[in-house]
Structure formats: structure tokens, C-alpha cells
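The chain that follows stands alone, in the form predicted alone, written as C-alpha cells.
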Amino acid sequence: MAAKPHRLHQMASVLSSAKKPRMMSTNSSMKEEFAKHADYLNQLNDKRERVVKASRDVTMNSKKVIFQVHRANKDNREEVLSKAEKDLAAVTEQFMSRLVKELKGNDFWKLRRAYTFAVQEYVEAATFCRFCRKGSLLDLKEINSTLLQLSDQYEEPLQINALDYLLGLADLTGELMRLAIGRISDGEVEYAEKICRFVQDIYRELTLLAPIMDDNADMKKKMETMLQSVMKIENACFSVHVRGSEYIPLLGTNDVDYSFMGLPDFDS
């Protein structure tokens, strides 16, 4: 009877030693699996940080291009536009190229929220330059063709998607509104009317597209601002025709409460 506990202890030891390698193997494989996921997430987070930094440079320098274009008038237009186009080319080669490099491959969509605003600003600057130079719209295919040149032909390149392009166009209308008001102040009423027709066309087309866009919450907000821009340009052009040159000095007023049709100023 005294030997039974000893035998039971030996059997327990044998069973324990038999199970241990299997448990260790299971734990080891699980750790390896989760280690792979941890490495992937760490790499993705590091890439996101680099994308955010590159996006800030794209945004800041695209804004500089837009400000440069606004300096143009009937006397210095060629000089200013040439400088703005060179600056835009520098943004593409120096800053967009970094963004393209970081987002190469087929998973760049995962980081869209980190770079979408920079891309929208870049689209706004590029389309603004094109309109002021040729009076036409720079389409998505043309913009993406410039990005293809920045990528290795054997890698999947970053391509601006339709949503970011359209959001950039929505912002463009705000800059065109400011440009139109400035042109009227300088007496270029016909040019302002051309801008008005162009902005009306963009607004009309986006009105048809916005309801069927997948992620259209941002576009809905921009459409409200866009309508204000359209109304400001229309009212300014109409007032010049009705009231003539006496209306033009009002466009340069320093009264912060002054606005067209009683509407407040909205940033794009």
C-alpha cells in the first residue's frame, strides 16, 4: 500500500515530461506569430509617421505656390506664373517624390487619412496654375502621369484617387473666388466673368457627383462653402454691370463686416 503513492508520483512525472515539449512548441509558435504581427504594425506606424512629415512639406509648399499665383496681375502675369510653375515642379520633384517613395506598393490606401489633405492641396495648386495659364481644367490623368515618372516602373506607384482629386477641385473654387474678386478690383471684369463661368461649371458637375460618392462627408461640407464662393463671384460680376465702376472700390474695403449679399467669408 505504501508503494502506490510513489508509483502515482512517477506516473505523474512521466506524463508531465511528455506534455512539456508539446506545450513549449505551442507557446513558441504562438509567440512567433504575434511577433510577426507586432513587426508589421510597428513598420506601418513608422511609415505613417514618415508619411505625415512628407505630407506637411507637400501641404506647406503647395500653399506657397497658390500664394505666388495670387500675386499675378495684368502687368506681371507671365513672370509670376512662370515662377509659380517652377515652384510647383519643385514641389513635385522634392516633396511629392518623398510621398510617392513612402507609399509605393499596393497598400498605400491604408494610410490615406495621413496624406489625403496634402494630396488635396497639391491638386488645388496644380489645377490653379493650369487655369491661370490656359483657362482650362487639369484632369486627374494628367496629374497622375507626373507621379508615374517619380516611381520605379516595376513597383506599384501611388496614384491620386478620384475622391482626393474632386476634394481638391472643391478647394480650388475658393481660390478662384479670391482671384475673381482681385481681378475685378484691377478692372479685369471680363477675366472675372470667365472665372465665374468656370466655377459655376465645377459646382454644377460636383453637385451631380457628391450624392453618389462613397466617402462624401468631406465633400458635403465643401459643397456648402463652394456655393458661397459661387454666389460671391456672381454677385460681384452682377454688381459691376449694374453699378459700374462705382462698385469696384468697395471690393477693396477694409471693413471686416463687409460681405457680398450679407454672406460671411468662408475659407476653402
Given for the second form:
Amino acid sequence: MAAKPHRLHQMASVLSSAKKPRMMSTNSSMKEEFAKHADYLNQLNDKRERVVKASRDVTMNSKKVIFQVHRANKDNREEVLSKAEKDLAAVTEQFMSRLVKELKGNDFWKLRRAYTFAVQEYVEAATFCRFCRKGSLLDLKEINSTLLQLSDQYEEPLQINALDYLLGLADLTGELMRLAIGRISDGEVEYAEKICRFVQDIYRELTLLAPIMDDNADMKKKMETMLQSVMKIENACFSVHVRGSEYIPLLGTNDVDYSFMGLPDFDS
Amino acid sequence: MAAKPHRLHQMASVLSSAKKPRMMSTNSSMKEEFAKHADYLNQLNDKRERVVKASRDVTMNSKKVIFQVHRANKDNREEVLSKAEKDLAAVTEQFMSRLVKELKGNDFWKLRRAYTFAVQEYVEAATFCRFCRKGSLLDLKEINSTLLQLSDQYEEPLQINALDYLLGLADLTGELMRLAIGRISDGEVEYAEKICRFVQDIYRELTLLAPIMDDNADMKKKMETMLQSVMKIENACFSVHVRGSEYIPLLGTNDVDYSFMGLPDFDS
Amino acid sequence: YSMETQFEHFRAQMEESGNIRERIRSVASEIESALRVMHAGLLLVHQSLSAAEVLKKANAQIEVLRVLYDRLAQILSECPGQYYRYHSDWRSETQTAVSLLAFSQWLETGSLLTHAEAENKLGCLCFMSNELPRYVVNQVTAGDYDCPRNVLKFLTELHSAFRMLNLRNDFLRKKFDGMKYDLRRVEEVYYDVKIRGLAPAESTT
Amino acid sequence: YSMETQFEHFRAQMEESGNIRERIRSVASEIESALRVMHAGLLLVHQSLSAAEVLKKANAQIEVLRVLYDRLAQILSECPGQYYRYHSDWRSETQTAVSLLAFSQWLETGSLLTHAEAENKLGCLCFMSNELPRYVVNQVTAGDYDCPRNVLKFLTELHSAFRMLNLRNDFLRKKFDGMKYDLRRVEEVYYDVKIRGLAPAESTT
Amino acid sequence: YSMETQFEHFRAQMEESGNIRERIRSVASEIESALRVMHAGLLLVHQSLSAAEVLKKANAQIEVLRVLYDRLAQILSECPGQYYRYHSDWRSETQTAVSLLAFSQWLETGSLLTHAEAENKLGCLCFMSNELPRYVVNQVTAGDYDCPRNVLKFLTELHSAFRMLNLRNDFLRKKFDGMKYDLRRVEEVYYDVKIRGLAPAESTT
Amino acid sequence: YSMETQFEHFRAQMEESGNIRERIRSVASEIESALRVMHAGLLLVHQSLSAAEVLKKANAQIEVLRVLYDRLAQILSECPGQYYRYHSDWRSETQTAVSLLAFSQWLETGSLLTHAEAENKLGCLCFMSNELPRYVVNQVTAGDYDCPRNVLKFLTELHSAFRMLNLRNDFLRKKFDGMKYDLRRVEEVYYDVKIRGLAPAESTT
Amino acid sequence: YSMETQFEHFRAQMEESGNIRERIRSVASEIESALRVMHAGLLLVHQSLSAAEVLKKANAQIEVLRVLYDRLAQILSECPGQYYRYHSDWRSETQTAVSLLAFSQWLETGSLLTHAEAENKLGCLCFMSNELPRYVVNQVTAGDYDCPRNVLKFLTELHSAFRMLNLRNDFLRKKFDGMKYDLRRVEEVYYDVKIRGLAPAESTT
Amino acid sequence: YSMETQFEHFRAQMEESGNIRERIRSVASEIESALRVMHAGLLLVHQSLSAAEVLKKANAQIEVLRVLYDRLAQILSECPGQYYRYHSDWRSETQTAVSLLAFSQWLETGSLLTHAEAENKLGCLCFMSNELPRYVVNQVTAGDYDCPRNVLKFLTELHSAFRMLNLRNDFLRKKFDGMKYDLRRVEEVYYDVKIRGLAPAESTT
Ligand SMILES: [Mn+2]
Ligand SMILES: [Mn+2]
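In place of the form predicted alone, output the structure of the form predicted in complex with a further copy of the same chain.
Next comes the full complex, this chain leading.
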């Protein structure tokens, strides 16, 4: 916890004692010190490798969860979502737990580059499942409380930080765009409009946040993609709306039957 | 072996039978076919993941072998090199064998991007060990015969291709440059000159080969780095030579004592 | 001298594979020519020529393609195990070929081509789905009000089959995303036709 | 409204860490100023001032640095566990700091600084080795013929210790490659001095 | 001593301009914060809030901006003739500011903001046109079928006015090229509404 | 002295070709100005001005262009055999010129401009096809329901003609691929008009 | 009409600043030509021509430059307060100019040019330091063993003076970092001369 | 039918120029092969083979090149006035060719190759200067202490000759800037040899 500032105190103490020489010029003592450094570097590299490998597993399996959720339609919703949630739980228990095990204390920020994409993908999958289930945003606190359960035996449990959460959320909007187009095809126009408002809200909120995030180059790029997604949903909703509003002299009726849109009445 | 052109014959046979319709329009038969595709894609992705992971292990451990070789000097040569060779054998048996197992048949070229850097690093380590041991170039045939022993139980054993071998060789010259500078410091000027000629030969031969290699953008970049390495060695040899040739009126002697160069006569 | 011998050997190898690549590229370029003619023929479907006429033109090229693919297979059989090494040199032509074949077979029989390599085939189906909205729009313009329903049924099935796949974030996933829009467009045309009472009564298939 | 609340919370978090970052940067910039003065002082060693005089100037800054590092440690202690989050904001200054301290301690005692974080320390040793060829050349020019042998001994040991490490292909490996050239240069100077009979007889250390 | 005196003089000059730059950047960063809030407020217009409500939120920031721009003007007045020296430090913020002001004024009055530095303003007007296609789409979805015609009229005029400028400035030309796509999109939305008989009858202008 | 003589000769050669290039660029820049005015005039067609009015504005620039091209021809005639040497300095302007001429001739006569250098012209025809979807959309909005059918006929023919070319040139191929989208969009507008019974009955041609 | 009026005003403003920029660029290009000749003259110093001869050639260009800078000042005086607006159009030429002037004055008097805009001048001094190692190497080859000590003294002073500046400007800082290598190289040449007993005895200054 | 006729004409034109380009590229690729062999041969000069031996290997390729250039000239003569149209297809090979010829002639005679197209040749001479520093270093290592002075003289002259050109061409200017570093390196090698008394006494020129 306070492990690191302590190193800085050490730095300060070296500074105040710089005049009292610590003899270390014999060959053997230098060798000894470097043997320790060699150990440290080897261990750090090994750990980074393990983190990278666990991250690849998290990424790949989170992607599978997302594909699974996309398989849902009006008829199979419950079954498909349950499977997706089960798979997500498996990702958490099998692979996120490995990350949790490695990333204690300072390694969390130090090795962030090695795992950040995996955590983002995991956030994407988890929030996507939740939206499809309840239509609401799974918040970071809840995700982190799930992770907490994996790591009660460690003193400093891995907690996803707000940055990775927000980056994952940005990707979520891409999946929601796909979902919205699919829902319209399935005749669920109101669901699509709900997605539209949800994504507009996220986009607006992130407009305020993106510029003040750490190292926000990635986020900037994602904001552009997100705007494209928002507009795709808006355009799809627009298209359904004008088509549905068309005054059809032939039928002589002007009422809008959205449920009729998109859903072909096949003998399926 | 002839497994793939066979697919093309199949393509040709589809072409010749295009007029005889094969009915497949029922929903269930399409589902069936796609279930097979889904299987195929899942398996391919899983295999790619395994190849990537094995490749990271090969890379990391090959790098360690190279560092080990650099630890050799006049006094500890035999011991250090033996350890490096043992480590290299371990890389071959533990990690290359995993690649060998995965990359049967067509996957060899299909997944090349996933493992090429690892194989290059392995070639770099193996040829570096050999040069330090015998002063000669370990050829591809010999490397491949080592791999053959790992895979007698499989019908199509992994054989490193000339492209990856040559790309690895290009990196080898960087290590040889480091070695040459170190050897001069250790007083082994003639050894450095030998390295110089060896690297000049490789560079010259690769001048002929690099432009006709498949997809040679990487190789082009490596050729530039290699030329820098060649020149660094040449400059170091030049520097030793002119310094050693200097006429010193004070000593009144003009004979060149290379062995005196660089090697400090400490009580080490 | 050992190093020279080995490099001489590599040089020979590279020159050989360079030659193979050149031969492959030359066949691929002939394939591309034949496909252009075939494609131009198939495109007439958007100008409301009858399927029969369109297919006659397209099928004329199939024999040409057969010969060319035999030649390609012959070359590849000379370098066993390196199928994927030269893949990029004939991949895109083959994707187009399969796409056009699939499209013409679908026009003829309403069924899907079987027996093609998985990745190729998936890409081609996406490509084919891209042509369908245009086809439907032009058919309706020409007065064929039955078409949207059939195409929609087919495309809906195709789309739902595709959803079974776990795609990486690559070329195929992008294509699949596009298929959603094709489906939407065909639905819209179906809706336009239906709401105006133009769609014929459904036969029981 | 839940989404708003969460984002409001994030906004507060980001603003807070933005403030911390700003405070860290401001301290880092003061550290940098102090280091510039210290460095300018140490550089006089190349103009053959006596080590004692050089060190007096350099040491004057050490107290300043101590206070600044206390302030930095104070800020970091306010955000436990995030040491590496802000690392890039004070890393390079700290590397310079350790380098200069190591160099001045080596000038004073001929021994190496102990107790520094591994990565920082390794980078600094490389940096320090970069200064040594210049130091040796200027010392010899000023008539101190004993210097090359001592520096060479030190640098040889340092280099051989470094060889124990497995470095990734990164910053540190490049620096270490540079150290080889520093070593070579010091050897050359030693050779120049020795061959002219200028080196003093070796004392038994 | 001459060289020292001269460098002392340089040091003073650089110190001074460095300080001014720092003060400008600090104001610019506060401006950016205010603009962020204003922008997020204006985005609500796409979610079918009434213009009045949207403007109330946006206008709250205008007073904040006024104060900040007064502070900026104050700093610049301290270094007469150097307006363009520090221009790059507050230019992009000012472009955003003018864009947002122009957009909110247009929402309020349907007319263009007047009085601003030419190049700055031009870039901003282009930028503002980016919001219009989205606005039109969402308004129609919300049932306002009159909107496309009005926006199209405004955008067509704006585009014609731009055409008359000789845009040598690359940045501006690129922005302007983008405006073409906005115009096209609005034309299409108007077309979609019109062809379905949804557009209200035009009043006689 | 030999080396000096040779370089003196080089200097003269480079000086000369540098001057020619400068003169060409200056004419090219005037051509660009004239084209901008002509383009602005032609764009009014999207605001439903009558073709006659639009053409009057455009044609005024044609004489200007004629004079400028005479000047360009004059310069090129001074360096026989080097037509292609300076091609890149006036190519893009000439492509725009041919595009605008082709578009204005099409507006006037419904037929294609003849007589122009092959590659240049082809690129321009593609470019011209880009304007047609916008033209059709705006004409229909303004109540001209006959327009889509005519434009579609023309574009279909143009597209077929292109298909027969073996486009090895990458730039051209890309432009041509874009034409497909224009065709598709015009087909859709025609569909919209037709399905609503707005299209006038076809005369028997 | 208001929008038109406003844009007419913009057009005029942009036209005017475009013209000024063009005039400035034309002068800048003439300055560049004169500097090239001057530079070629000064480079002869590396071929061991006497300083007097070298300076005669260089000084011939100084009058040319004076006239050109008068013209530049004239243009800038026409747009008061916009000095920095067009700065980037003549900045790099002016840096080269100051560099060459500083170098030729140093050759003549061994002292530094005074009176120039701070940032510009500093960049130039760094640039000038780049020529010195080459100068020293060639002088020693030509047998002038006194040169290294003088140059080293000058460069050491210059470097110390720079150290005292707080270089926030990135461009300048980079240039200055390069100066370190020049200093080091001159130190090494001095070392070479000294250790071989070639340096003349130091006079007591 | 007019549009078809016109496109038939286009097709023929493009077919023809496509064929010519293909033939040129095929010759260019053979030239490249021959140059590769010649280059590898010339590289032996760095391994202290005698110039005579090296030249024998290189000259064997010259005859091959002569035949290939005859074939190229033949193709170009079939399309008069279009020399520059296809220039880019054989330009870079010709630059390499001139470089290698210039280098081998210089090895043989110590003088410059004459008679070649200006810009091509200039680029090549710069390129050739790249090999000289390496050559000088390796010659000295092999004991030839006379070499640096000769090369330096040649390179200095070449560099001066270049300086007189007004290099507007960016490619050339960049190459030329690189030549400065070659010159500098050769000066340093000469310095190293000279200061150690290894350079032979100069003959009286
Ligand atoms: Mn995603
Ligand atoms: Mn390596």
C-alpha cells in the first residue's frame, strides 16, 4: 500500500547521506548487487509473460461472450442470455482470476499496458450482458465487487480502474449499434430507440470525461468511432420512422404500425 | 502433402457441376453447414492462440540464450558456452517442440505471421551459439535435422523455411557486432577481425538474396541495420589498427603489439 | 566454401519460388479477366433481363474458369505444402469467383453453393448479400413484386446462420456487419411493397 | 439517475488525479531546475577543476533536492498504490538525479551508490558511464595520467556486472550497448598513456 | 564580461515570454473546461429536448467564457504587437468556442453569429455544419417534418457564401470539403421526408 | 577543368527545366482559378436553377480556359518530347477541367463529350458520375420526377462501357469502383419514384 | 444581404493576408539564395584557405542580405502587430542567416555577434557549433596545432552560458543537446594534439 | 453507337500503353538482377581484394547491362515523345546502374564517369559517395595509408562542384546533404592517420 512512496523516502535518505560513502567498489559486492538486479528483471519479465498470456485468454473468451449475446432474438432471449452469463462467469473465474493473482500492489499500474486491452474487452462483455438483461448500465463498483470475491486471500485485490472501464464502455457502444440494427430487423423498434437514447447518453457523458482522462489518445479515437455508431443508430431509427409515417393513399389508413416493420411474417 | 491443390480440383469440379443444383436451401441444412464452419473457425483460433503462446516462450528463452553467450570471455568460454548450448537444447525440446506439434501441413504457411518472429529469434540464438563455438555458420539443414528428431511421430514435420532462417541471420549480425566490440576490449583483436570478415560475407551474400525474398519489406529494413553493424565493426577494427600502428618516438620501437591493446593488466 | 554453397542454394530456391509466383500471378490475371466478363454478364440482372438470359452469358465463362483453375492446381501441386505461401496471389480472384458462382447458382436454383473452403465461402456469401438489395430494388422497379419476400427469407436465414460464428475483429466481421444493412434494406423494400398491397399472396412453400 | 451519478463520480476522480498530476509535474519541474544547476557544477570536472571544488558546488544542491523529494513522496502517499500511475511524470528527472548523485559519489569515494530502485539505478549507471570517456580525456589533457587506469578498472567491472542481466530489447539494452563504446574509448586512452610511458607505476590496491 | 551579459539578457527575455505563455495556457485550459460543459449541454438537442431548455444550459456557460476571454485579452494587452506570437496557444479553444456560440445562436435565431476574426470564424462555421445533419435526422424522428427544409436553406446559403472565398489555407479547405457531405446528407433527409409527403406545404416566400 | 565543366553543364540543364516547370505551374494555377468559378456556377444545378441559366454561367469560363490551355501548349511545344516530364504539374487541373466540361455538355445535350486523352477523360467521367446522385435527389425534391429514369439510363450505359476496359491503372480503378455507388443511389431514387407511382409513363423509344 | 456582406468582408481580409504572405515568401526565397552562396564561401575554411580569403567571399553577400532584410522589414511594417503572424515564413532563413553571420564574425574576431532576437540567435549559435569540430580536425590535419585549444576555450564558454538558460523551447533544447557532442569532439582533438606533444606551450593569459 | 465506339478506342489505347509498360518493367527487372550481382562483386573491395580483381567481377556485368539497355532503348523508340511517360518504371534501376558504374570507374581510374543525363547522374554521384568512407576505413585497416588523402581530395572537389548547383529537387538535396557526412568521415579518417604520422609524405603538387 504505502510501499512505494517509501522508496522515495529512501531516495531522500540517500540524498541526505550522500556524503557518507558506502563502500561497494569491490568486484564481488558489485557482482552480488547485480545478481539481485538480474533476479528482479527475470522475475518481472516472467510475470509480464504470464500477464500477457492470461490477457489473451480473457480477450478471446470475452469476445466469445459478446458473440453469444448477439445470438439472442425475441424467441430465444432467455436461453441465449443465460448461456452468455454463464460463459462470462467462467471467464471471470478461470481467467480474470489469473490476472487478479498476478497484479497485486504496484504491478497493477506498472504492467497496465500488458493487460489493459483484455480488461477493456472484459468490461465490454460484462456491460453488454447486463444491458441486454436489464437495459441498464453495469457500473464499475459492481464489476469490482465480483472481482473482490476472487481475491479475498490477497491483501491488495485487483480493482479495475475507471480508465479501463471507460475505454471498455466506449467499445460497448459499437456492440450496441450492431444490436440496434438487429433489433429493428427483428421488429423491436422501441428496443432500438431505447438503445439509441442509452448510447446518446453514454456519448454525451463521455464528451465531458474523455478530455480529462490519463493519456487520452486512445479515447479520442474511440470517441470518433462512437459518434459514427451513434449516428448509425439514429439513422436507422430515422429510416424506420419516416417509412412508418408515410401516408399511403392505397390503404387509406394513416396509423403507424411499427410492429409490422421489419418482422416478416414467415412461417418460421 | 498434396492436400491443398486437391481443394482447387474441388473448386474446378464445383465449376463443372455448377449447373446441377445441390439443394441446400432449407434452414436446417444451412444451419448444419454453418455449424461446421463455426467449429472450423473456433479450432483455427484456438490453434493460433496456442501457436502465439508457444512463440512467446521460444522468443523469450532464445533471447536468454543470446545473453548467456555474451557472458563468455577468454577465461570462462567453455563453461559459459556449454551452459548456453544446454539452454538452447532446452528451448528446442520444450518450446520449439510445441510449435512443431501445432504446425503440421498447411498451417505452416497459414499461421506464419503468428510464429515467424519466434523462429527468427531461435535461428539467431542457434547460429550465434555455433559461431561462438566453431566460428562457422550453422546451416539451415542442420537446424532442421534437429527439429526432425522432435517430430518423428508426425507425418509432416515442421521445417524452418529459408525466409525465416535468413531473417534470423540478419539479426545475428547485430549480436556479432556486440560480440566484436567486446572481444576487442578483451584483447582478442584477431577474433574481432574474424567476426568482421564473417559479417561482411553475410552482408554481401544477403545483398544478392534480400531483393528476391517473399515480401521483403522487413528484410530491407534489416539490411540497413546490418550495414550499420558492419560499419561499426569495421570502424572498431580500424581504430585498433591505427592506434596500434602509431610510431612512438618515446619508446623508440615500431612493433605492433596487438595483444597489449585493450587488455588491461589488472590483477583480476 | 560452405557459406557460399548454402546461399547459392537459397538463391536457387528463391528464384524458383519467384518463378512459381510469377506463373501463379499470370493465371490469376487471366482468371480475373474471365471473371470481369462473367460479372458484367451477371450485372445485367439489375437491368431486369430474365434470369435465363443472364445465366447463359455467365455460364459461358464457367468452362473458361475450369481450365484456368486446373492450371492453377497444377502449378500448386508442384510445390506441395506451400498452398498458403502463395495464397495472397490468387485469393482475391478466387473469392470473386466463388461469389459469382454462388450468385449465379442462387439465381438459378435459389440454393446455396456447397463445397467451398470455409473462409472463402463465408467471404463470398457476404459479398453476395451486398448485391441483393440492389437486385431487389431493381426487380421491384421492373414490376417483380414477388422478389423481395424470397430474397428476404433467404437473407434472414443466411444472417441467422452467420450469427453462429465467432469472428475475430477482421475482414469477415466487417463484411458481416454490412450484411445487417443489406438485410435492413431488403426488409424496407418488402415493407414498401407489402404496405401498398403489391406483394402477391403467399404460396405455401 | 444512476448513469449520471457514476459519471459524476468518475469526473471527480479524474479531476482529482489531474490535480495530483499537476502538483507532481510542478515538483518535477523544480527538481529539474535544481538538477540543471547541479549538473552545470559537476560538468566543471571536465575543465579540470579539482574534485573537491566540483563537489562543493554539486553538494549545495543536494539539500534542495532532499526537500523536493520529500514533497514528492508526500503527494504520492496521498494516492496509495498508484506509484506507477504517475511514474512517467517524474521518472526522467529521477533518473537524472540518481545519475548525478552516483557520479558525484563516485568522484568523491570511487564507490557506487547503493540503495536505489533497480531499473532507475541501472539506467543511471549507463548514463554515468557515458560521462567517463570525456572525463578521462580531459583529465589526461590536464596532466592526470593516473585517471585512465582507475576509470578503466571501474568501468570493466561495471560492464562485466551488467552482463549478468537479461535485458529486453528496450531502452536499457541500447544504453548498455553504448557502455561498450565507453569502455573501448577509456581503454584507448589508457593505451595512449601507457604506450608513452606516462602512466604511473601501479600501486598495490 | 560580454558573453555572460548577453546570455543574461537572453535569459530574462525567455523567462518573460515563458511566463506569459504559461498564463495564457492556464486560461486556455479553463476555457476548454467551460466549453466541454457547454458542448455536453448542446448535445441534448439531439435527444429532442426543446431548444429553449437546451439553450438555457448552454447560455449558463457563456458568462463564464466572457470572464475568461477578458482575462486572456488582459494578458495579451501586456505584450503589444505579439498577439500572433501566442496565437497557437489559444487558437483551437477559440475555434471551438466560436463553433458552439454559432450553433447556439443559430438554434435561437436561425441566423449567423456576426463579428469574429475571419479565419477563425470560417473554420468554426464549417465545424458547426457537422452537427446539422444529426440534428435534422433526430428532429424528423421526433416528428418535426419542417426542420429539414429550413436547415437545408440555411446550409445552402452558407455553402454558396464559402464557395466565393479563395481558400488557400489547407486546413480551411479541408473543413470546407467536409461541408459538402453535410449538405448532401441534409438534402437526402429532406428528400426522404418530401417524397413520402411528410413535409408541410411551403409557405409562399 | 573537367569536373567543373561537367557540373557547369548540369547547372544549365537544371536551371532550364526548373524555369519551364515554374511557368507551367503558374499557368496551372490560373487554370485552377477559372475552374473554381466554373464549378461554383455548375453547382447551382443542385438548387434547381434551369439548365440554361446554369450553363450560361459555366460557359463564360470556357473561353478563359481555352486561352490558358493555348499558353500551356505553347510552353510544352518549346521542349519537344518532354510532354510527360511535366505531366504531373498540370494533370489534376486538367482532370477537373474535363470533368466540368463533360458535366456541362451532358446537362446541355445529354450526351458525352468526345475527343480527349483516354486516361484523363476516363477519370473525369467517374468524377462526373459523383455529381449525379445529388442532382437526381434534388430534382425529385423540386418535383421533376422524370429525371431519375433519364439519368439512370445514361449512368447504366456509362458503367457498362467502363466494364469493358481492362483497368490496370489503380487510380482509375478506384474511381470506377466508386461509380457503382452512384449507380446504386440513382437506382434507389428511381425506385422511390416508381413505387409511389410518381414516375411519368415511359414513352416508347 | 447580411451573410453575403459578411463573407465579402472575409474574402477581402483573406485576399490581403494571402498577398502579404506571398510577398514575404518571395523575399525569403531570395534570402535563401544569397545564403547558399555565402555558405559555399564559408565552407572553404575547411579546406584550409586563410580566414581572410574566406571572409572576403562571405562578406560580399552581407550587403545583398542587408537590402533583402530592408525589403522584408518594409513589408512587415505595412501590417503592424502581425510580425509573429508571418514569422514561420521567414524564420528558418533568418536562423541560417544569423548562423552564418555569427560564424564569419567568429572567424574574424574570435568573439560573438551581439544584438539579435533571443530565440533566433540561440538556435543559430548551436548550429554554428556544429561546424567547429570539422574546422578543428581540418586545421590540425593542415598543421595548425594551436587551433584546438582556442576553439575549445570558446566552445566551453558558449556551452556554459547556454547551461544557465532555462530552455523550455523544445527545438532549442534539442539543438543545445547536440552542442555537447561538438564540445566532446573538440576536446578529443585537443587531447590528441596534447598527448603527442604537438600543442604549443600555453601563453600566460 | 457513339459511346461504345469511343470506349472501344479508349480500350485500344490503354491496352497498348499497358503492353509497353509491361515490356519495360520486364527489362527493368533484368537490369536489377544484373546490378545486384555487380553490386555484390564490388562489395569485395571492402574486404581488401585488389581493385583489379574486384573490377574483373564487376566488369563482367557491364556487357550484360549494355545489352539490356539496348533493349530498353528499342522499346522506347517505338513510342516517340513518351520517354518521360514511362520514366518512373526504369528510373531507380538506372540510378543504381550509374552509381555502380561511377564507383567502378573511379576505382579503376580515380576520375569521374562523364556523359549521363543530369539529374540521374547527380543522384548517383551522391549515392556513390556513401561507399567511400567505408572504403577508406577498410583500406587503412589493410595498411594502405595513402588512400584517405586521395579520396578526400576527390570528395572535396565533388562536394564543391555540387554546391554550385541550385538544387530545387528535394530528392537530390537530401542526398546531397548526406554527402556532407561522408566528407566529414573521410576527413576524420585522414586526420587519424595523419596525426599518428602514418600518412606518407605528400608529393609536391
Ligand atoms: Mn467490440
Ligand atoms: Mn538480437
